[in-house]
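Take a look at this single chain, the form predicted on its own, given in structure tokens.
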Amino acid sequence: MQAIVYDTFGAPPELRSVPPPTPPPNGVVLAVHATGVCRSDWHGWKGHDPMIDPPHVPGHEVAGTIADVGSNVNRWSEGEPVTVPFVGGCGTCAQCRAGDPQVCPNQFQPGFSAWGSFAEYVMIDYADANLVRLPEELDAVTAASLGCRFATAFRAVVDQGHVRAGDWVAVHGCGGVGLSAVMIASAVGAQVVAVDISDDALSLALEVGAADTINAQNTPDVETAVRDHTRGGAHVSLDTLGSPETAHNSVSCLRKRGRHVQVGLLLGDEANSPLPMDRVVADELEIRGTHGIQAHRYSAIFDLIASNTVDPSTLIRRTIPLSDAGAALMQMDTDRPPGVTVVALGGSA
């Protein structure tokens, strides 16, 4: 099959020919027919990821169809439309058996655990657990968006971050997940100020339903300009992006008792960077973290598109071939085009 492929951290990924993946006993092989260009396989590229041990195959926004069935699967069969949460529980443990496979301790991630989906075909293990069936009337390169981004900015809005109708949400970063996380909190009745550095990104946020914008780069107060924005400081802010200056920003800006919820990664020295705790304390702010979603809330998101309350072929600015896919991951080190790119391989799902 074709593939990109990086044989060292940071050495350009190239399209080549490897062998297909066969599944394990509990697996499937899918026929990919779209996936996510995400940051989160340029922090894989870059060697961020402790999981990954080159040469290796990144990706893990996927839609595709099931080519091929393990043993011991007992849901799935050839043929069916599917996509697939970027971490996958084993369906075992504590944690999945509690409900919440995406903090599994032996969790599944394609892109990252195992060769991910930049390729023509794709291993994905523990799938009686994990694989979600599409809506007929969804097609391949929107499902392919849904898969980290756009999922991730659901579970961090709705479910940890409890956004209500009239509440004021902050975003800080306006990336994939964080236009995502704008649209959603706009959609269930939250009003929403986006921050970033890039007006284009900004202009794509008032596009999917922020109320007001904050161009960081020109603001020296950014919680302060949140706190005149929100009449007072969120109630919900989000940190999309991942450093400690968002981070902080995004605590910093709440009013008494609202909630952060961190979604970026701080990777490195940078995971030890101080909050302001004392804020924390005083004003009984709640900080939570988030990680992915579980494979069975994808049919509440799958209700809000239906609706029509939602619309994240939207956020699909790009869509390209496999060939293209190791360079748009290489531009994520110096250029970050606003919205979402999807690699298009053919076939519906």
Ligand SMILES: NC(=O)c1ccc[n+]([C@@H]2O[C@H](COP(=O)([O-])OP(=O)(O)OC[C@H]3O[C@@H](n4cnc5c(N)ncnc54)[C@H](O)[C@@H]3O)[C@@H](O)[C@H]2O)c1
The other form holds:
Amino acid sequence: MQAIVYDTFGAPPELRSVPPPTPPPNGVVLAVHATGVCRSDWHGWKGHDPMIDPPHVPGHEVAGTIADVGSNVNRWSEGEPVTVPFVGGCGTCAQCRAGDPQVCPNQFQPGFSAWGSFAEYVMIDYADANLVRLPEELDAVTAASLGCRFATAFRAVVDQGHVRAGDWVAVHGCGGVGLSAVMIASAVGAQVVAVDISDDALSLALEVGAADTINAQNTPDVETAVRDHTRGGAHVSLDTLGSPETAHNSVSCLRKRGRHVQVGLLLGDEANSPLPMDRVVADELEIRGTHGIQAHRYSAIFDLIASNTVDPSTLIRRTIPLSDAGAALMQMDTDRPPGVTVVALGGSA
Ligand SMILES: NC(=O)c1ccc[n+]([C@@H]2O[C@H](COP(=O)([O-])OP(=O)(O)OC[C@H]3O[C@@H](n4cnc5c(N)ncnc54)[C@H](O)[C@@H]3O)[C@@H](O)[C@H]2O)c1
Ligand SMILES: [Zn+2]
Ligand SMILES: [Zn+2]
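Having seen the form predicted on its own, please provide the structure of the form predicted together with this ligand.
The complete assembly is shown below, putting the previous chain first.
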């Protein structure tokens, strides 16, 4: 099969012929129809993710059909159109049994703990616990974009942020995750202030429902600017970039008893970034992390899409062939093209 492979961290990812995967007893192999290009793939390629051991195939936002089924898989058969959350739980540990596979200690992550979906075929382990059947009306390209960024944003806003109608919400960083968060928070009735350093990203944020925008590059004091725009501070604020600065801004711009959700990754030296803990105590702020989403929450996402309240396809700005996926990853060194890029391999999920 054809796949995008890199041999060492930072080496140019190349389109190559490699042996196709076979399913382990609890897994399946998917024929990939579409796969999203996410900044977490870039983090992996740069060597920021200790799970990866090159040579490696990136890709974790996938839509496809089941091509082969492992001997212990009961719920799935060949030909079914599916997607999968990028963090898959083992299905048997205490976290999985409690309904929280997104923090499973034995988690399977395509494109991180195993070869990913920048390929014609990808193996997905723990299939019974994690595969999600796609509704017929959802096309493969849109479905692929849900797997990580949109689904992550849904959990961040709805399940971890508990955003409610009438809340003021600040979103720091309007890439794929942030724009999804803007769209979902607006859909549940919040007023969203979008923060970014790119005017293109901010105009997209307005298109998908932001009430107001702040360009952090021209704003010396983002905290005060958000407070002004939100009449005293955000009820909920999300760092959807993952940087010491945006994490700090996100906590600082909250009103009393507000809630910060950390979505963007802070890795390596940034993992111990300082936050204003004096404010956390005095104002009873809440700080929460969020990591992927459970397979069982996809039905809520599909309901939101079916009700026409959100349309994730409006975030997709580029559809590229598999042969261009390596270049798209390398481009992220210097560029943050607005919206979401999806690799289309053909076929319909
Ligand atoms: N927690 C999870 O489960 C999870 C899931 C998916 C992705 N992620 C992570 O979320 C992060 C965002 O991913 P993405 O694909 O949306 O990234 P992206 O690169 O597409 O978007 C980042 C955005 O932040 C903006 N930005 C840069 N500097 C800024 C600043 N100082 N203030 C405000 N905005 C600024 C950029 O212009 C860009 O629009 C990454 O760290 C990714 O790895 C986490
Ligand atoms: Zn588990
Ligand atoms: Zn991702």
